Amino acid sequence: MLAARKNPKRSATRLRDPERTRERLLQAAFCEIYRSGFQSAGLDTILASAGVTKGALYYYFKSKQALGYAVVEEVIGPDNYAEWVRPLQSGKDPIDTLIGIVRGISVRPEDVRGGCQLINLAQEMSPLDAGFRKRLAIIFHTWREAVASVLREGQTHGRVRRDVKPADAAGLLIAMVEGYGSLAKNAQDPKVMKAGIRNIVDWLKSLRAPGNRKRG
């Protein structure tokens, strides 16, 4: 007796559905955490936004904490990587690339009001939860190492000043980006972030080697 043939489209749909459901939960959780903070984020709000049941939530994530960890690892981390690390990997001149990234930081009012999700969670949860602290630290470390690495490489090619300490400069860059973001969020004013971007760009230009100075 011949076995009944499976409908490939139907099978593929069944395989994809769990992935889409999990992704909807992650994105809904990200938005709710961004809006309310992790501690105040409502599971009912997340479920309604994702269009899933509480049973589906606990099928994919054992707890709200596990969902929060997944948001850090699978949404915030990759977003930071795409914004900072990937462009640095393909850029020819580290200072030009960094300036381009900084100038691309969003100054839309809604983004300024909400602030940076990475620093928001670090400020809220790092003192309270080691799991969040360690996961967020990995993102910061990856970011810092990526910047430091291109600055070191820039020194070998005569594009970055020899007296620059790459790791220290990378840490300072992150501190300035997140610091201005926090100031702008507190002021609820995009002009604060715009001024911060100008100041960061001027500082980045100062890192150029004397023979590699450019206008603009």
The other form holds:
2 protein chains.
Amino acid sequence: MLAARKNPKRSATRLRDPERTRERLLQAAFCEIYRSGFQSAGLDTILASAGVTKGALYYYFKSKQALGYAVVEEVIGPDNYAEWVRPLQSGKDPIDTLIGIVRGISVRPEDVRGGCQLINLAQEMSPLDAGFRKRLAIIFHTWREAVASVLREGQTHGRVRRDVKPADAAGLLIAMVEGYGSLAKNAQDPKVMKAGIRNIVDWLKSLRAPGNRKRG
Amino acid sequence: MLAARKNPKRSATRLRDPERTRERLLQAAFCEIYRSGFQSAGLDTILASAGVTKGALYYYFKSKQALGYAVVEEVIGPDNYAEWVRPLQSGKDPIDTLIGIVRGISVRPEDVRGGCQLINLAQEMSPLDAGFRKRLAIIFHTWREAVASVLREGQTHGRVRRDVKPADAAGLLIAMVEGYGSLAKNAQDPKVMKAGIRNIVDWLKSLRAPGNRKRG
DNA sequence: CTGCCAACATACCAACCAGTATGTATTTTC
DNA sequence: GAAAATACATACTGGTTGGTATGTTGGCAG
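Output block for the form predicted together with another copy of the chain, input the form predicted on its own:
And the full complex, kicking off with our chain again.
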């Protein structure tokens, strides 16, 4: 009976719920960091937003830094994976998929104003904290590799131009996305992001192998 | 005698020198902000680095915010102007000039690690402080307009492809530069910036009008 | 029923930080 | 050369911050 006594039927009226408390902390920290950056995000504000107290925070995380690391690994990483990596595994035409993802980037004013959380943290913490830097670098690497590999595969299927260097193109795509994100964040104007998306999409189209053109 | 009594012959042994003190404060603030961001830059650290005391700081600036604004207007703005706008006024082939500027971007490890001060501040302060945002937006606008106008002029001289939209191309160029800057800052690796520069240069070359190709 | 431990809550602290009040030495003005 | 204004230096403060030490409560094992 090795599986016995697992998941001990969570009572609905449970007053303390460890998993939820931790999750709430992560989400609240994510939001506060998104708002004002990691260094300027106050613990008290995070705690108020999460609806818990310092005791809970320091029960689950040994420091503010550890909380930040967890946000990177458990929130920002998975978010980026869901938005960029998973869709690329659909097996469809890589350029079509990439265009779809880029067109799907949010242009809602509040998202444009906030920018991309990944680049926000990378910008702020990379030179200051090696732990942040490495964890964020892993996300960038995963992202880049996912794009590069799908482009490589696209080349073998004759869908992507042969003279395109997958790793370079992937890096350029990410640089464009993040660069426009920053410009739009400063401009606080969805139009800037929309124009950026159009330009990126046009560039993506230019990667198609001849004879594999689509309309639109 | 309307011009009398101007520039009252500064004595060489002057103990107090208002202009220098202010300048030192600006430079020290610039460096500290470059290091740790505006919010996390401590006044005491700035003062120690400038070699003056709080009295001097609050004599010239009414608040830390005002000091930050001055750094944007009097240091970051002119820096960007000198690096991007002035070279474009040489009257030479615009693409050549742009390639020269991009190739001239520093790839020294310490510069790569620190990133671009303009984007650093824009990322950090745009959503938080309208005063910063507007001042930085002006710099971005000047930058973009300078590139766009030189591309437009290049089109009339047959040096730039007619199907290029100057404003869009200028925005894309800036997004690429800043995007790669951020990626390299996170990677802390000059190779990333060097690869970025190559890709940007390749893209710039693709803007040349047919029949106006150069080698290299 | 009881002890025990996980899961928090509360109260507190030392460090830091922007800003100020005040003092003072140097120039400039008359 | 005295008064006034400039150009700072020093000492201090009130508020905030990350972190800790300790208290409390719910739930489960025995």
